[in-house]
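Taking the form predicted on its own, here's one chain by itself in structure tokens.
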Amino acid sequence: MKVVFLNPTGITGGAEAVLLDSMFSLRTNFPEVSLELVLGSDGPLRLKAAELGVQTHVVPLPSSIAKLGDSGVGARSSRLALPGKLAIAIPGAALYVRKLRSLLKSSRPDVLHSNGFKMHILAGLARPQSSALVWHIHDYVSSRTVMRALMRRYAAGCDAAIANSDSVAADIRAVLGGSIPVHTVLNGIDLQRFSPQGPHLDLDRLSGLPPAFAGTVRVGLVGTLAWWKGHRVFLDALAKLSSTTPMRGYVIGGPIYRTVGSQNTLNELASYAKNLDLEGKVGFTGFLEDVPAGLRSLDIVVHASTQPEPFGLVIVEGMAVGKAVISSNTGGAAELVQDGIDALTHVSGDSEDLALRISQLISDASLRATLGAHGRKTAESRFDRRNLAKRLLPIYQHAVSSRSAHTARQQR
């Protein structure tokens, strides 16, 4: 079997981490499966795939397509602007599909595994007739005006969908009406890389802050700067803590998206923190290449998404490194933890409730240690990336069979 993965960017975010983990697991468990990767832009993902022995092709996405998206609708962009953006993107999309179709025709994959909404549609348009198409969906479809309509339109060219949580799977079925099989495959992580043992980072130096006093409890939100990740809720919660609380907060991560209106900037968040009188109490590290070391450098890992989280990779990563995790209690994130056993949960978007959970953990070192130990065990039992291939290969095989049967019916 030959599998070609398609991803819209060469930058490594959460969905790209899952892509790398999937390729690693397939390489480890089924070395006879041939793997290739097509990227919409060059970046670190190409090099990391090469380390796994995966041949990579870069077919640059036109800027008009790369910047198109509706993840920021309702926050930073206007619904009225979308038709105009679509019209501008159509010529670039047509040219891109021709280039992608030519590459795939020469590659002759059995399976196309698309990652990212734009690639789902472009892969469907460029797919060779004999290749099965599997959409790997990491986000809710129903909340995206443009992509919801496009995916309904092009679902007939897709043979299976993979959802990263039962919550996302239910959303896909509601949008597509059961037109394609939907399989839940929980994300996995590298449990050797995300381990309690390993290097730490000087988060204060990276943030440009003076060293914290001995006994300071370090509380951090780790992730991209997407507007719905709850950075302002996190900062609001820290501002509600007593001024005598031995705490320092950290915002770890940077902007990775090219879609207009989809994310905060570090300057915006720093200004927001200053207005809350948190200057000097919160550090902004920017993007960190060594995420496990960043997580190990914290005492408390906060997940504060204001919308239902499709999965919440940082929740699992925080548990894997043995840290006390506070997670929002909605969407796919609610499927990952047991409140009070391997993590604490808070009401999504409620800074008051989040502040209570942070305060509880700051004052109870024993509880932090217990949650961290139990969280590591949960990560080992449920989220080991080595097991991903055993879930993926049967989906591929069924998709290939379905596509072959469909092609045979068309040829009669």
Contents of the next structure:
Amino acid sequence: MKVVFLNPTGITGGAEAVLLDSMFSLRTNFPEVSLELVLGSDGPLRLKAAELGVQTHVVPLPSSIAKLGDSGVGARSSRLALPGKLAIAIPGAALYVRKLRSLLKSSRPDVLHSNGFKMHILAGLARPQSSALVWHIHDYVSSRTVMRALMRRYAAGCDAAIANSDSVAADIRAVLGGSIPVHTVLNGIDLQRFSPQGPHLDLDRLSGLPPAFAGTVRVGLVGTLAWWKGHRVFLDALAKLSSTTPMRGYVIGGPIYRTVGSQNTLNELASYAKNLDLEGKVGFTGFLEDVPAGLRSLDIVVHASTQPEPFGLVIVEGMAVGKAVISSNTGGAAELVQDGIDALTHVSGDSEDLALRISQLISDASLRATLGAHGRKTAESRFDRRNLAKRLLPIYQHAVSSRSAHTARQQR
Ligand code: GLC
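Complement to the form predicted on its own: the form predicted together with ligand GLC:
Okay, now the whole complex, with that chain kicking things off.
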């Protein structure tokens, strides 16, 4: 069997980490399956895939398409309205589909595994007739006006959808109305890389702050700067703690998206913190290459997304390194943890509630340790990347048979 993965970018965000872990798992469990990767832009993902022995191709997405997305719609005004942006993107898309089609024609995959909304549609248009198409969906479809319409329109060319949580699966079923089979495959992570033992980082130095006093409890929000990741709720919660609380907060992560209007900037967040009198109490490290070391250097890992989180890799990563995690309680994130056993949860978007959980954990080191130990166990039993291939392969096989049945019907 040959599987060609398609991803809109070479930058490694959450969906790309899962793509790499899926390729790793397929490589190690089923070395006879041949894997290729097509990227819409070059970046670290290409090298990481090549290290796994995956053949890679870069077919650059025109910037009119790369910048298109509706995750940021509603967040802020962008200079051009969506219909205008779409009109600019369409001619570029037609050319792109031609290039992709010719690459796929010579590669002749049994399965196309697309990751990311733009690639779901482009892969559907460029797909060789005999290749099955599997959409790996990492985000809620219903919240994206344009993508929702496009995915409905092109669902007939897709043979199966994979969702990263039951919550996302339910959303896909609601949008696509049962036209394609939808399977939940919970993400897996590298439990060796995300292990409790390993290097730490000097988060104070990385944030340009003087060393914190001994006994300071370090509380961090780790993630991209997407506007819905709840940085402001996190900062609001820290500002609600009593000024004598022995804590320091950290915002770990940097802007990674090209989609206009989809993210905060570090400057905006720093001035927000300053207005809350948090200067010196919160550090901004920017993007960290070594996320496990960053997580290990914290005592409490906060996930504060204000919208339902489709999955929330950082929740599982924080548990895997044995830290006390506070997660928001909606969407796929709620499926990952058991409140009070392997993590605490707070009401999404409610800084008052988050402040209560943070202060409960700051004052209770033994609760932090218990949650951390149970969190590691949960990560080992439910989120081991080595198990991904066993879930993926039957989905591919099923998609291949349904595609060949479909092609046979059309030829009759
Ligand atoms: C997307 C989702 C996030 C998930 C990641 C990996 O980035 O927004 O919740 O963890 O994909 O599936």
